[in-house]
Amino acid sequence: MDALALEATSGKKTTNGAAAAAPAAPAPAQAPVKRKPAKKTKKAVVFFEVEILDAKTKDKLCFLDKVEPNATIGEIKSMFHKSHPQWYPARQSIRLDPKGKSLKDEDVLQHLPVGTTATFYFRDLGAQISWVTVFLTEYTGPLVIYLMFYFRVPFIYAPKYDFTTSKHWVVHLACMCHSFHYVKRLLETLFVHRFSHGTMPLRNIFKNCTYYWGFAAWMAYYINHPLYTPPIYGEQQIRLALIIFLFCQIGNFSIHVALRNLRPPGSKTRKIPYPTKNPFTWIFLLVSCPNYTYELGSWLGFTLMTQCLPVAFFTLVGFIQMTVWAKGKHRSYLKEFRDYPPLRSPILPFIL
């Protein structure tokens, strides 16, 4: 009995007669360890030191300490202006090399090929004047000067012709066309054009005004002269010339509007111009600067209308200058845009 009681109290027998061990109590579950998120290490801002030297003498003009890496050339010009008030930003040309090209105002310091100690070279561009003022001055002059010859104010022709009018209707038509052209230019300057550069050197206004005002006086003197003779082929020549002139004037205006719409207000972004729904813009398929193409066509029409040698010479000189401008803009388009249409010519389709 004692053995049976002992066996009952000690547990069950195993198959080999040994008693089975009692099961162990489960270990208490451990709470998960909370890890603190790693602190983000802030990258230290590396400031730049900027020294500005005179491009001619290499003398140090200014030293700017702790310039932020994302500062633009325009902001650096403003900092430089504080230490040299006589050189306002529009008058400054900042360059990487004394004889190099001027950097753009929107160029960022850290994106330029300079170290943390950047050296720039300054060149004074001279007194500046806004493009709007220049254009208004250039275009108002020819308008007023031509009308003085048309109305034959005193001291231009013989006294007996003072305030007289020509007997040839083509003279009156030429005055209307010439006035229309320059009124159009004035209105475009005020309401259409958006300039990539706000100013130009003041000295240029004298050169430009001499060109426009001088040619206007030369042309007007002969067209409105009392001895002026109409074109050889008469009305047919005049009407054809008028059609060419008006067609090109509308085309020129259409191109200016299309170019304006490419650039948002206050922006200097450049885009490839393409034809729009306006048929006058379809010439963009073949020409990079159709505004110059239409301008040339306008003056060819005016030359044909008046059959005047000074007008023909003015057209030739203008064509040469516009060709230079068109080639320069065409090259900049090819350099800036890899997908620029290859069929385009600068000013004349397939020719120039």
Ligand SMILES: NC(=O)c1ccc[n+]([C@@H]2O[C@H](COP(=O)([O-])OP(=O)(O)OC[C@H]3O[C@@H](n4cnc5c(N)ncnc54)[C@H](OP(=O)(O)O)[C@@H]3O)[C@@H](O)[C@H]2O)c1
Second form
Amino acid sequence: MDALALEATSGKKTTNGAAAAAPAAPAPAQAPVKRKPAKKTKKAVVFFEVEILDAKTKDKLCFLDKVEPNATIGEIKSMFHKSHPQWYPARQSIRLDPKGKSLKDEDVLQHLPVGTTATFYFRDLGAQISWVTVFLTEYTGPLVIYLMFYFRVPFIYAPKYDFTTSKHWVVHLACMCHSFHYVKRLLETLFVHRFSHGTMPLRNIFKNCTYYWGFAAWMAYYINHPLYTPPIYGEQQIRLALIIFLFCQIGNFSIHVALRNLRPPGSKTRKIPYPTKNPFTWIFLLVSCPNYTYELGSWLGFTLMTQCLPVAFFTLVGFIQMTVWAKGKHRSYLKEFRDYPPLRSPILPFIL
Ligand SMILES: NC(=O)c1ccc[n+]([C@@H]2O[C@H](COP(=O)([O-])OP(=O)(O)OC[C@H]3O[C@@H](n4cnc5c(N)ncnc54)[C@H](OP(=O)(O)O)[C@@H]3O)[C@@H](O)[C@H]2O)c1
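So the form predicted alone is up there; where is the form predicted in complex with the ligand?
Once more the chain from above appears, this time first in line as the rest of the complex follows.
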């Protein structure tokens, strides 16, 4: 019932809806007037029609009638899955443009630049595997492989060295540090990280495992070799290296915890990370991806400790890879947040 209807029953119109000052004469008692309730004006919902075309061939794969305007891309993927059971939602990429970016699952149909007949393009991302499985496979490999070299299992070195141990204490320390690093990563994958993507293409696991497993074998072969020679500056060099390694491991863990705390459980929100009470996170003042900075520091420490060329090479390759990722993440932060702190660099303060 609107204000005007109310006022009409009292016989007085006011401009603001309040009754005007009434005359002194008392109004005769009146039976309450029964009125029909005002009709609620229903807003007509405009349903959408959605057609999904193959991004490569432009063939029509699916037509969805009467899609709610507030349907999300995730829901549209589920509807599409019903007609094409081989393409479960995680392997679908839905785009506005055949060569454009994939839309996010949480994007809402009516907020996209489409008419009431929306055309989307579909690409098959291939078989998917969960991120957790990927990380567990990637990190268990180096752990086990390194230990095989450390224990000198048969068929690696000459038979006379089978199951022998190195006489250099740095070799044992290096094994502890390497194992610690990967156990930490496994535990973080299981209990710390809150990933926003559930899956990744299955084929990536072969590439990633070749990288991690291959490098672990190459490094472990030389460090645990019976002819391995310890670092030139001896104990001093090893101690300094251990301090750098441990410092960076704690730093890396602190950043992972800080990133975890940015994201409420079950959500995919991405926020600007800021320093917390933990001093290891203060590096956020200068760097967008300090977990990569600390990761680099850990491997530099390990290189110094073992003084081994394959380790230095692994550190360099990891640094290049992490720099590429850090630059990408830094760019997304700048794009997404207008108030992003201007002093930050992607991975190395003031440099890179
Ligand atoms: N040695 C090497 O070659 C090498 C290479 C790469 C990584 N690593 C190690 O592996 C670790 C993990 O790598 P990563 O590439 O997955 O690191 P990352 O992208 O920094 O992500 C770490 C976790 O934090 C989340 N996260 C990142 N930024 C966030 C934000 N602004 N708000 C909320 N959550 C956020 C990520 O969620 P999302 O799922 O949304 O990304 C992910 O769960 C690295 O820190 C490093 O220690 C080593």
